[in-house]
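Single chain ahead, by itself, as structure tokens, in the form predicted alone.
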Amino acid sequence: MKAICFYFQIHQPFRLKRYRFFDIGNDHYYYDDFANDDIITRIAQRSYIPAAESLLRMIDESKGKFRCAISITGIALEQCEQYVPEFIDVLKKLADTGKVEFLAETYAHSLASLADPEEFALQVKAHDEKINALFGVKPKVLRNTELIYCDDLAPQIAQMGYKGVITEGAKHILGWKSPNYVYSSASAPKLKMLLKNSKLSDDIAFRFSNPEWESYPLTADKYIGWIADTPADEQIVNLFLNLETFGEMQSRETGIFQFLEALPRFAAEKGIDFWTPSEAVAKLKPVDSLSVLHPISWADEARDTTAWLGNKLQNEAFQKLYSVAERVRLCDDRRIKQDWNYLQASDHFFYMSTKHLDDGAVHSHFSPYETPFQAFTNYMNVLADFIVRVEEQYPLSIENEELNALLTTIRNQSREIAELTKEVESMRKNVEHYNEERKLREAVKEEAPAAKKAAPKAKKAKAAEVKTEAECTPAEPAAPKKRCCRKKKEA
């Protein structure tokens, strides 16, 4: 039996407005509301909503045999709630089918996993809580930002309770191996890995409407035929795509929606199932362990992290941002926390990429800036103002050792508060139990005198009842007396 594991990514950053040097210290609002509203509304109407409705029809027409997974970032959900709440409604319908799995990831679509393990854990937890609040489900498989993964991350992911992780089937990692199997992590053997089949995924995402492609036009029966022709022992084909592939990157006029909706019918003819990532992890055993010494991703030809951290501009901005991470976590200011999330989005670093022309064309397609240098300057101006606001609460003059001591004190106090809270809760339960017992004893005491008063009456009533029964019962004839033998002899 062979299966397809579909996963669709949804993410949109909060784009920054043009922020000048002279705005630092004067303007603390950083976002281009018009652009954010316009972009997510347009993409939702052209792509997200019709694609989600196609998924609903596929589930219905296949009687639940079609299944897939969706990963949507926390900041994308915030924008949808604000600008296109109707899309949230469609996602809830998908969740209600029970055939769509929602994956875990970082709330801000950040690169925190590469810089700050504590921030990474906090963001994943916040994202899980958001997913559970909106859709009533708890993610079981993690998809890190841009499918970033390495051996150093695996133990933390496993410790956080996830059974599987989704990442790229990079050629330089796999070598001769196929991505169409389940693997286990070399550094966390209990963590299973699902690897993207790049060739088959990109056939849809990038080559579907290209008339110069040798396999153009791509039809559903041809595509399923390719999957059916893979070796019989290759049980899972992982197709990981951005949801905006349907309707945005590949326009409706190309027939992309008809292609998508026809896949379950042709898959059924070939005996191919559709599984969610959790099902694949539960049903399949790892064929081997896989070691990833350096971080990989699904971006660019190199499948590494240079799309975001490949030049001095990006690294300068990245290090500057996470230099205040500890101080931000100490803050209680809601606006600072919110801006901290929005500024961590990997997109801001992606816009600063200066990679070669081929990759640069892809990078510039998504960028609202004319040049990477403009993206860097604008972001650093915003970041400078943000750091000023953080410094007002926790001055940078405080040395790291002093700050760490303060953090240790706060954490110890938090633990003490948690322990005291447990004790208070235990005492509260004991008091409630004591009150219940006391009420029970008082009720027994109140009933005792009444029972004593009622006892004589009950006794008289019972005696009268016995007497009545005796009177009503006919007397039996007395047995004849036997004569004594001794008296008979004497006579």
Contents of the next structure:
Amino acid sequence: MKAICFYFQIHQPFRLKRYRFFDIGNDHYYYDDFANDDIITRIAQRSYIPAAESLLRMIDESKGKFRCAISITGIALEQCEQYVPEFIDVLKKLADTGKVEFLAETYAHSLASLADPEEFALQVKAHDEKINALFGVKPKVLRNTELIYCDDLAPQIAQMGYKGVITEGAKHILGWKSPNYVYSSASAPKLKMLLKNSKLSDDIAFRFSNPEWESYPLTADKYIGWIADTPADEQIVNLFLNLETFGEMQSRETGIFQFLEALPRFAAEKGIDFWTPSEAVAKLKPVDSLSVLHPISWADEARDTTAWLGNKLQNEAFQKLYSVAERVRLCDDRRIKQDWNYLQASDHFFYMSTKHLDDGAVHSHFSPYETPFQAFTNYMNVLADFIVRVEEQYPLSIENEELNALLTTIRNQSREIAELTKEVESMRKNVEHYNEERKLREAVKEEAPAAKKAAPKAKKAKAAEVKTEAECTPAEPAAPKKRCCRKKKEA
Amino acid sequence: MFGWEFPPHILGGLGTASYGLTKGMWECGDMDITFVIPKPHGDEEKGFAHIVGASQIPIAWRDVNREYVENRIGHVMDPEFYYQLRSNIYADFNYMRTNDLGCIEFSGRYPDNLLEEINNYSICAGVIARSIDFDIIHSHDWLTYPAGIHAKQVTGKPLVIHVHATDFDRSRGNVNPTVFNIERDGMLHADHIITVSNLTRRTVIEKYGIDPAKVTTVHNAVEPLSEELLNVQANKPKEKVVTFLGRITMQKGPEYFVEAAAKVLKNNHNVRFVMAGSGDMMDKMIALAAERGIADRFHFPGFQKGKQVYEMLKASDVYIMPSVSEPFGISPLEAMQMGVPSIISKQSGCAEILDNVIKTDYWDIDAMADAIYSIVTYPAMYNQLREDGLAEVNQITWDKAGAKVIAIYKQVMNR
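With the form predicted alone already on screen, would you show the form predicted in complex with the partner chain?
What follows is the whole complex; the chain from before opens it.
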């Protein structure tokens, strides 16, 4: 009994426009709308939509035997909503079949897991919510950005409630072991790991249309034959691919769609099933635990994180970005939050790579910049402007802890103010009520004294209000003060 | 080989390149090189090539004794060689202005009567071509093409010319017809043409109408710097320093540097700009800097020579070469050797072989300003360019260029 576990990745970053240093502080819009629109529309038309339709047909024709998983980042979803909403409709159809699982991942396709666990958790949560809102499902298996995984991450992932995690079957981790089993994490034994079968995945992704490859041309028959020929006790073959492999990396003319659509038929002949990652995690027991000391990923020859954090430029940009993470989380400006997401996309760091040879060719293929130095300069200029905006919200002179404390005070105070206002109102009512009663009584008896008693009480409440304002003023420079005042007005 | 400049007495990149290439070829072994220059000073490095001064080549017979010759020119030439040359005078040049040894005086620079010097130089070439035994003639730059042609006609040996620059680079397109003709004449007579970059190669093919098959690019390289130069002391101001080093002429695009500086200074006042060198556009540049209101941050220290150049580089944080048209441009490589990140124009030949530099179009002052800002503001950028640039430039050595030239020789001689 064997099964194939397919998972398709969909991601597009918001590419930055050419942003000069003299734009810093003047221009707060960072994105190259034309390129973003152009690229996502082209890829959706050529690849995403036809590929998703193929998947629909495969599910339909195999009567639900074909299953797979899709992982789409939050920012890719945002782009689709903006530029190619028809693709979202196709995805919804896939979701409605019940045979397609949606995976959890970081909303911004970020490297937050390597720098900031809190940010990572927030992003995964935001992504889950977005997937739930659009497709009505709750992800159970996590796919971290670029399949990044290490032992340090596992406990957090398990604690967030995921049953399994998807990562690379990196040779330096596996050694003699086969990726065609389910493993458990060394640092969180309950978390199961699905490892990408690099050879078989890359056969489709990179070698499919290469006429110099000895196995060219690759047919579905031959391919399923290879899978069937793996040792009998190897239960699962994990094929993790970018969805744009179909139609974009391998063009339609190569017959890639026909190849894909033929797979279920040949698999059925050989008695091979298709499972989603959560089925695989539920059905199979881990054969062993796997320890990953240093982060691995599915990128570049080295399968580590050097594709994004391999040189000084990348590390500098990365550290600068996450140095403001806490600040950004404290503020509630929607545009800042949005830019924060877009700027975290790992792609920006990918463009700054100074690797050569084969890896370098891949980096420059995707990069909208001519050189890594240009990529760095542009990103840092944008980031400088972004940091200026964050600082405008909360000046740097205040420490994060202090700021947090002050924000709590402000929140408490506004709550207090609201309570006091309520009290004042009820007192006013009482006074009015009393006055009316008194008038009634005066009308009857023509007596005077009682009214004086209520007035000082109202004054006292007002004094309390003034006092709270005085408390927050000295410590608070510009911005928070304004908010404080505004809150009061609202109150 | 015929050349015009040779270190340590150099006026531009030509001398450095001629020297480096000759030494690189010598390192490849089995080479016997005679290098003719107009006027040797006696302090040239002689280990790898036999240096002959045209100003010591007799073109008119003078009956002088050995002692006299030894006294007059012994520091630059062996008297034996003088007599050998003297016996090869091929025509009566007594009508020319010759000195007591029958030689012509050369300035070895670029005087106003340059064309006359070029002609005299080729007369001397005739003498030396008859005096020594050699297999191939190699002429460096247009000044020595006539000499090369002459030597070829006398001996029938193949001629290789080395195009370090063309007049299209020097004049931004307004070529001097006389120079153009000398250049084209040299190219037509040459058996093979070596250009210092693909950019120059295209110029030679397109503008001079030369058959592409006989034009090959051999990129220049750099000599490793001595410990002494690498460790020169320099006073570094507390601001960041952006340096332009070179002739302040139209070809080098100095005005784009001034404009970019003005843009940078608008946002970042912690930078100083230096335009070191001299040239016909210097006054104009001083006026332009004043007009942009940045004269307090923009400095003109004048022409720098020898060690001063390296002191200047040592004190710099960014090196910039916005040349409008630069056949090769060896100076950014020197800056990289000193660990200074460089910004170069895409219109320079060295952009073809360098990766760890920032390349912009010479006219794109926005991009240039952005690059300057980025290097002075982001330490990661500075360090990345500095370290990788150093590693890269150390791989660009003259012996590799020399080997390529030798391969071309072999190909030409076997024809």
